[in-house]
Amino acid sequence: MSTQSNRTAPSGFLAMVEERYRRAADLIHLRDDVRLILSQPKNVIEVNFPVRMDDGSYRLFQGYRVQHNNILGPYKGGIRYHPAVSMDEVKALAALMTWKCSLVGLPLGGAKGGVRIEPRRHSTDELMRVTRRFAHALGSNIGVDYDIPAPDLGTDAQTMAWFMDTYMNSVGYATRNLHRGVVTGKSLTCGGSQGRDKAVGQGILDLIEVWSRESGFPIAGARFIVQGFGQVGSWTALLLERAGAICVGVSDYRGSLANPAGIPLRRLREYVAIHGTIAGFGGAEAVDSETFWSLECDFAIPAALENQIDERVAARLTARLVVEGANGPTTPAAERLLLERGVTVLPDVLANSGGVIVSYFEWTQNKNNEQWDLEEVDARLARRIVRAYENAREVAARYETDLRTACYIVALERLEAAYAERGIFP
């Protein structure tokens, strides 16, 4: 069996993550026609919408939502706004949702979107704007037991608030309050689930944990570096300085900050939240990208966008962790250097899968019509993150591979099982 010839060359970071997926499945000898159904999202869909801007103007905006697989249960995945979103960025990202989904467990599939567009060059109400156009462009492709979007990049939980409004009035009156669940990571007010802001960073804390336990490397005192400083750079900064670590660099999109002593987080997250950005803070030395990476640590949090982690940084890094706080931030080959070096990498199909696992306690939350307190939020997050953990850990034994590939075996297995069980319809 073989996809369409005809496809075209994919994108560096989709042709990362399918080389990743096909390094598993070789390892397992992974079904013929599973592999042939994984190989290629489901749905792709592309939609152009026009949006007024506060001059009066208008401007016609591209948006993306791709679902690669439900054989597990409904889609499920974040939509990023960022001015290189991409059709192959989407797929990519959707497929590991798939994988990330599958591998913790979650009866649900894999899915992503985005709108090209630059947010900090739009005032407030361009966005809701925006925001409410792509939601109604994508009508009857989205649905709360069907496809279940969520934040990402430059998107929060205004922008779902806003999307779940403009979804919950084009379906019946009588039953809108049904469709609350229709994206998650809503403000509580909303809908919303506690420990869902701090979910991604809050199961990085949980992974570090145990990696810390195993290992005999004590949290408190160690020295930490992170890479990007938005929703999950910044609780997972915050959560690991409460645990005793000190965060001894940080860098964003507008430049790089360090100090041996410790940065002052709190006092960093409210500069961010005023300034948009870490430039400019006088609790730390501005570096450039190249000293930042090379600061000493024993924790790397790449925690911003793909692609971060080449062989050139590899080869400066210093830590003897990396947790992929974001998606595809190191690439192969320099993963491949870490691990000759000794280095443990928690991939991001484990590390940053704390945000759909508690995104599924929302919107189980959100059906059943409850709201659980935090502290059975972060108690069930933990055991299941764990557990993957765990999972992967014990495939990673058995195969002699790396705990990258070991993730991807026990998420294609689980797929491979209900392929198995079902059949293929017809």
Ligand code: GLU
Given for the second form:
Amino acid sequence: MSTQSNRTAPSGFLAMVEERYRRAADLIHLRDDVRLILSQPKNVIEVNFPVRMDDGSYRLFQGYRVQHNNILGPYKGGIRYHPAVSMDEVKALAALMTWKCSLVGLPLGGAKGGVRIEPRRHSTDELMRVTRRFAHALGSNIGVDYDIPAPDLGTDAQTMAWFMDTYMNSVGYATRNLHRGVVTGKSLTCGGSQGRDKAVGQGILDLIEVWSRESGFPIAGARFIVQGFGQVGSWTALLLERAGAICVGVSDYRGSLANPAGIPLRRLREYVAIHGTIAGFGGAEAVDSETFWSLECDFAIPAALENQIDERVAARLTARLVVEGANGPTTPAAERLLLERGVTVLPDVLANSGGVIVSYFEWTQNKNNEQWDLEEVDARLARRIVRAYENAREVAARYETDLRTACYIVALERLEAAYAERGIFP
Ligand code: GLU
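Same protein, the form predicted together with glutamic acid (GLU) this time rather than the form predicted alone?
Now the full complex is given, and it begins with the chain already shown.
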């Protein structure tokens, strides 16, 4: 038996998330006891599980679930399939979920999971067995009122269907359907919500619309680049295009494309559905990564992995607005550079919170056996994400700090208040 690739997380990601937390905690003089509790995850689960490959051999996979905090509600957060998944990366992402859920006012805590695997190298059958075996290995560490996974990088609605089905098969027949909400991000057939697939992109569009009104910079005619063309990147690009913006650059794990006249996104999406990558697409010119980041544009949307915009990339970026579709894509040094230049950075915990917000709607609908229509989902999402943005803007002004720190402050103040009211057991 062998495990998949042993590559570790991008260095310093956990340290970066911790440093941002400390900065905000210092600014508001967060209570020492709360500070201590929030500085570490509550539970850290590592599982090693064997899976049969299509050729009859067995492989041992490593999976993680980190439950960072549940003072505000059940643990909540995605499951990532990627060869660079590590315990430190999952810890960082779990903490980000705690801040995100608190910031946008959800009655949910923060968690994250991952399996170290390159999903592109596995057949659908192998991915199904990996998912079922992982769900089984996590066992009662997850649950509809305890810890609710969702998709993340490398996982999707199909992954969630397998996960839910495995979990539901482990509970009694009579109560099976009460457990549908054990995961979110499901297909509509499996009990998912309208609008969950596009939720991160929709939330990003809602935020850009407010920013556009405030700054007087119109979306129609604005040029943008997007890194990553998965669920987050492709939906964000399509929705921005629908609002009149022009996509001049796209990149993914295989390469980058540019077209100053606009990349035909619908055709690109069809191409990606067949080829699994944007590489080789005919409707734009292939460019290298440096050229991609240097493209003349107004908005830049990193929607792939962490640590993608470093100082070198930041020095090249021409955008006036950076919207973090991904978690942790901008390094602190790069962010400083951008802020000095007057670039607005909409930070991950706010920018991509549309995903978990609509996950919350899905969970609520499952609990109440309801089905909301798309207009209702979109309207509720817009209200919640815009309120969080306005709140963060007000806090940023009050503390004379940047928007990211302000988002952390809003999140921490809510968590601190919960601890203050409840006290610490015993
Ligand atoms: N994985 C997404 C995130 O990072 C969504 C999590 C969820 O819906 O629970 O926010």
